[in-house]
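Next up is one chain by itself, shown in structure tokens, the form predicted alone.
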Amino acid sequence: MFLVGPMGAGKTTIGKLLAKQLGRTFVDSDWYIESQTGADIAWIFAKEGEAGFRERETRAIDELTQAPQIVLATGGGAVLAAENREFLRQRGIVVYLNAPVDVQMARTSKDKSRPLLQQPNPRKILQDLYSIRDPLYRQVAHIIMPTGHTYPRHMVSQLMQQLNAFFDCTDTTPKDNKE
């Protein structure tokens, strides 16, 4: 199960209930990115800029999307990599959690960790981000459930309805002989 969506949509908080109420491990891609190069994701940016971070989260999806039994929260550009999105796409079920700008701005506008928002005008940012990946989100997602209306707990329960409805509309065998 992967998770992906804009800076601020809740992907690690919902990521993480998830996993506990499926019974699986949650990871973080950004956060599995820095346990393997030992420096934060703003280090990386300012060392080996946007590009250089983009090739790492590549190989970090790569390996990732392999991975048994987890539930990944991606960090919010993974899906500019067409590579990324095949990735995704093809080796799990992909929710898009779709947070609305003021959602984003209300949940990072203290996050200091955020290279991208290191900006004067960090909505237009938001924004501008938002336009661009919104239609890739869309078109590597199984699910899309929108966040920012309601408490996370409730949202995975919402989550579960979801992919139980997901898994019966794409399982072949009838409801009736299921065991």
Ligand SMILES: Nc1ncnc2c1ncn2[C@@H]1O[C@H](COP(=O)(O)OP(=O)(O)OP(=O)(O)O)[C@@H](O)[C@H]1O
The other form holds:
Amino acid sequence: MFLVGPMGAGKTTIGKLLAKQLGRTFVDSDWYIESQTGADIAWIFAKEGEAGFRERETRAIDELTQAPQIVLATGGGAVLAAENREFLRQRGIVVYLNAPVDVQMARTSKDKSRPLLQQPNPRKILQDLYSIRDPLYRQVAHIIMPTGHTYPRHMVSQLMQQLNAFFDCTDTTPKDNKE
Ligand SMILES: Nc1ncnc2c1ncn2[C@@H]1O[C@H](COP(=O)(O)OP(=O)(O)OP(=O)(O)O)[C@@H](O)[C@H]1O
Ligand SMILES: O=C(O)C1=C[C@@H](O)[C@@H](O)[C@H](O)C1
Ligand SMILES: [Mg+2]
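Alternate state requested, the form predicted in complex with the named molecule (shown: the form predicted alone):
Once more the chain from above appears, this time first in line as the rest of the complex follows.
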């Protein structure tokens, strides 16, 4: 199960709860990159630029989408590379957590760990990123969930319902083989 969406959509928050509910391991691609590099995201951006970070991100997405039975929270820009979208779409169920820009802004404004938002006008950045990325999140997603105004625990139960509906629709087991 792979979660995609913009910064502040709640991929890390919802992903942790969902993994607990499903009895799976939770992995956050940003944290994985940090542990592999031995440096935080801000340091990687400062030393290697965004391009260096994206190379590391593609390697992480390739590895993690092959790990069995995990819930993966991806970074907000993970869908930018066509290669990453292919890995995500082909190797698991992709859920797009979609929050409006106002909500993204409110949820990210106090946290300085996101280098792309350390600019004089982070709202404009979030708006521009959203215009470019929303079609890509939609392209890669099997399920789309609005996360703007729902508490995390409630989100997880809604998502479980959507997942059950998704598996009911895509279940190709012949009826005779079902209990
Ligand atoms: N459904 C929600 N309701 C209220 N607050 C939330 C919700 N989801 C997340 N938050 C809060 O918003 C902040 C950002 O959430 P989170 O880190 O999970 O986003 P993210 O999608 O992983 O962002 P990033 O792409 O930057 O890693 C956190 O402080 C979290 O507690
Ligand atoms: O939206 C983005 O491009 C990013 C989101 C974060 O999750 C990190 O992956 C990094 O800060 C870049
Ligand atoms: Mg996150």
